[in-house]
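Only one chain is included here, represented as C-alpha cells and corresponding to the form predicted on its own.
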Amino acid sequence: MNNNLKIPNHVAIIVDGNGRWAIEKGLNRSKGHEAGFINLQKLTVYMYSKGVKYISAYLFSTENFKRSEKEVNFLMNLLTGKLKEILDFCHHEKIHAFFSGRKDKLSNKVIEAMNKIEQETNKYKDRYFNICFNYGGHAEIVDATKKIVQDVENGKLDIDLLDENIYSKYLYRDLPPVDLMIRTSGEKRISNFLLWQCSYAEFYFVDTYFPDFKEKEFDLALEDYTKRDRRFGGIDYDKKSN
C-alpha cells in the first residue's frame, strides 16, 4: 500500500449493483439493499478514518421512481425504519448526516425522519455525509436557477454579482466540490449526479457490486486517485505536459 495517498476531501459514490448482487445470490433485490446499507456504514468510518471529510451517497435518484413500486417502497420504508440506527451511527461517529433532493413524492414519515436526523446531528463539523435522496442532478440545477430568479425579483441578489461561488450556494447543499467519484457495478457513466459539484473530479469506475466494494476496494481507488494529475485545465510546465 502506498504510504504517500492523495487523500481527497470530497468523496461522492454511486451505490450501484445491490439488486444485481443479491439476484446473482438467488436472494430477492430487498436483501442486496439491506447488504447496501450496512456495507455502507462500514465504508463510510473507514474512509472517513483515511481522512476524507465529505461523502456524498447517490441512494435514490428521481428517475428511481420507475422502479417497481414493491422496489421503491422497500426503500423508502429502510430509510424510515433505520432511523434509530442511523442516529445511533452518526452520534458515535459524530457525523453531520443531510439529505440533498426534491421532497415532493415523499411521504410525511420519511421527510419527518429526514429532518430527525438532520437536526439531531448538525453539531457535528468535522465529517458531513451527504445522503442523495430523491436526487438528480438536473433537478438541482434548475431548484438552484429559481430561487436566483425569486431572489433577484425580490431584490435579495444582483443579477450582476451572480458568480460561481454564489450560484453554488443556491444547491441543495453548499458543498466543496467533488475530488474523487466512484461508481460501483460496472456501469460507466455518472447518471445525473451531482453534475455541478463533478466539474473536475476524477472518475473510477469499477465492475464490483457495491455490497463488495469494501476497504481493499477503496484502498485501490484511492491509488488510482492518487496517480491522477489534476491540472484543472491548466498546465504543469515543470512537468512538460501537453
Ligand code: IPE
The other form holds:
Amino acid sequence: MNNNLKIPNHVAIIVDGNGRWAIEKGLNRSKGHEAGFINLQKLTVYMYSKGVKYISAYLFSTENFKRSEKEVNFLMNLLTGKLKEILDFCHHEKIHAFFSGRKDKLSNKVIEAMNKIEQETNKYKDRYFNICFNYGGHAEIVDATKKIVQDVENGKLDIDLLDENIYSKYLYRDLPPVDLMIRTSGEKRISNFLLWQCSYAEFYFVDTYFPDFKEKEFDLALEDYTKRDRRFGGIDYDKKSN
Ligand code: IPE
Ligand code: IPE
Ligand code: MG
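Next block: the form predicted together with this ligand, after the form predicted on its own:
Every chain and every other molecule in the complex is listed next, the one we just looked at coming first.
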C-alpha cells in the first residue's frame, strides 16, 4: 500500500448498485437500499478518518421518481425514518450535514427534520456531509439561475459582476470543487450529479455494488487518485523535456 497517498478534499459518491446487490442475493431491492445506508455511514467515517473534508452522497435523483411508486415510497420512508439516526451520527462524528435537492415533493415534517440537522450540526467545522436527495444537477443550475434573475431584478446583483465565483454562491451550497467522483456498480456515467462542481473532478468507476464498497475498496480508489496528473488545463513545463 502506497504511504504517500494524495487525499482528495471533496469526494462525491454515486451510491449505485443497491438493487442489483439485493437481487443477486435473492432479496428484494429494498434490502439493498437498507444495506447501502448502513454501508454509507461506515464508509463516510472511514473517508473522514483518511483526511477527506467534504463528502457528497447521491441518494435519490430527480429522475428516480420514474421508478415504481412502491420503490419511491420505500426510499422516501427510508430517509425519513433515518433522520434522527443521521442527527445522532453527525453529533457523534462531529459532522456538519446538510441536504441538497428540491424540497417541493417532501413533507413539512421531513423538511423540518432536515433543517434541524443542518442547524444543530453547523457548529462542526472540519467535516462536511452533503446529502443529495431529490437532487439533479440540471435542477440545481436552473434553481440558481432563477435566484440570480430575481436578485438582478431586485437590484441586489449587478449582472456585469456575475462570474463563476458569484454563480457558485447561488447553488444549493457553495462547496469546494469535487476532487474525486466515485461511482459504484459498473455504470460509467454521471447521471445528473454535481454537474457544476465536477468540472475538474477525477472519475473513478468500479464494478463493486455500493453495499460492498468498503474500506479496502476506498483505499484502492485513493491509490488510483494518487496516480492522476491533475493539470486543470495548464502544463507543468518543468516535467516536460521539450
Ligand atoms: C442506488 O441503487 C440507489 C438509488 C439510485 C436510489 P439502485 O437502486 O440504482 O440500484 P441498481 O442500480 O438498480 O442496482
Ligand atoms: C443515480 O443512480 C442516482 C443515484 C444514485 C441517487 P441511478 O441508478 O438512478 O442512475 P441510472 O438510471 O443508472 O443512470
Ligand atoms: Mg442504479
